[in-house]
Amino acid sequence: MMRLEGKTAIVTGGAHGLGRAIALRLADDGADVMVADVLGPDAEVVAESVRAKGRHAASFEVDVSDSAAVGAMVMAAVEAFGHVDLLVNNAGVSGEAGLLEMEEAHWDRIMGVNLKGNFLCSQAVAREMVARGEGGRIVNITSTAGANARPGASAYASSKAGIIQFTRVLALELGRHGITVNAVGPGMTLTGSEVKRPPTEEYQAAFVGQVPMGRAGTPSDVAAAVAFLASPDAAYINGQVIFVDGGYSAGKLSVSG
């Protein structure tokens, strides 16, 4: 069923991962769309598969910490689509880095991309949205590390964390203009991206012990949330975090009595 036909989106790292299933499902909902990423080239592969499934595409290469960078993006979309109707903010960087031990420009990479790169993405479309007074969507994709803390990931934790704050505000301050704006909350999940490094066999059995459904995610999971809030059948969802975790986030196995 083509829920998304006739609209346009933008996908932020969109070039592998998450982003990629993201705009393949898109695209199999019916959903024009723009892949953009700082990796350019990798963005206009996945751009050809969208239109191998029938739909217009467009790539563009862009560092979502750029504020004249994200804003020649909205205006490529625009011109290559005529609108946006749905923005999904997935670029993002993670890292390991202890307190004591963490650089600065460590710090500043992760809140720059994750977190000013979700306000700059996020204010570029809004604007076209309540201009055009036809409303949309936003979905920020978080992780269950912005409400599960863990040693190390003081930066990434903080940045996903943020990000639900920013998710809750912008609901608020949109939703009169007809905008919902949601986050989608992966868990560990298996991407198979060639560009990021997968956690160790260790780090992936301790985790998939604490989820209740006993695996890690697959991109397609996360992909499917997305399109579900992109659809009509979420039109009066807004504010709202969903956690693609397979229950990982309701408690800890670990813990009984």
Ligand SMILES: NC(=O)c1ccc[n+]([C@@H]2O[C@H](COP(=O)([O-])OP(=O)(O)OC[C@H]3O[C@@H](n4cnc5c(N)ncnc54)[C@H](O)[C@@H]3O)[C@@H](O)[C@H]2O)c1
Second form
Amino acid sequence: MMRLEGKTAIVTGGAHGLGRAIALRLADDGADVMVADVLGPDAEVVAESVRAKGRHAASFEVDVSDSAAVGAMVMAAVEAFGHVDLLVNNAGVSGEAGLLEMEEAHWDRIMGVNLKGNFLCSQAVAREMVARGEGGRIVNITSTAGANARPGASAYASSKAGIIQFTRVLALELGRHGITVNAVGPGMTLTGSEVKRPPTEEYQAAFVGQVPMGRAGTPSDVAAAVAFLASPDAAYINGQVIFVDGGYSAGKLSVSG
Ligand SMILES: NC(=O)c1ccc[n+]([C@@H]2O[C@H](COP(=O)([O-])OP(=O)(O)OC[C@H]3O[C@@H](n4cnc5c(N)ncnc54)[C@H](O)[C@@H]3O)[C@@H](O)[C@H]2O)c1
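Switch over from the form predicted alone to the form predicted together with the ligand, please.
Okay, now the whole complex, with that chain kicking things off.
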């Protein structure tokens, strides 16, 4: 039996990049998947790929920072699958802006999607899981930027640091309901995303130069960690962050002469 057979998942931001890889990996492991994204037609394309793997799938157009839309998403998932076992809070936006130049709208957008979106989706799904009384899993996608500061990323890095602490608090609140809450923190991961500008070659080279394993991450590296946290093997792991970054966040490498 596949390890997620009979389980149902919502993956936010599932239309592209890491979310797409996560949705497809969960389907490979036997889960039925709702692909939720602000780009509805693109989410449906991924849902089709899930169906091609022999799993049930649904797509849903949602802005995760809109509470009414998030409520409708969870209702639609329950209608489609009967219940929700797993929420992957993956939808996220990034962007660079130094403090002195930053527009208020930049801060609000990043916090709204990354942190408030995580709160709204977690609350709506957790209420559903608690009412059902059979536990569940929440996996939040943070970033090495949530632990390692870099100039120009105060909004993004703060949103991702917030997700780490949000994960820990939810683990304390929801554990007694049999719901685990963990986070996965990718380092730089090349996704070939159609909606995100890839980092410049110089940035990529500088970043990879600091990765002990000497390469950027792949979407399947990240999806495998999410699938593990969703699996029965991770039943007693709660409130943890797994950085999937080739060792980058373990420490700054020192330059030796
Ligand atoms: N790729 C990386 O190197 C990397 C590194 C660390 C963390 N992350 C995190 O992983 C997650 C996915 O990143 P990615 O690289 O795949 O990005 P991406 O831009 O390729 O994909 C993000 C997806 O989220 C969707 N989305 C954006 N705003 C939304 C909203 N308001 N509501 C619903 N969906 C929305 C987009 O349409 C897109 O499908 C993000 O949370 C990101 O911060 C990525």
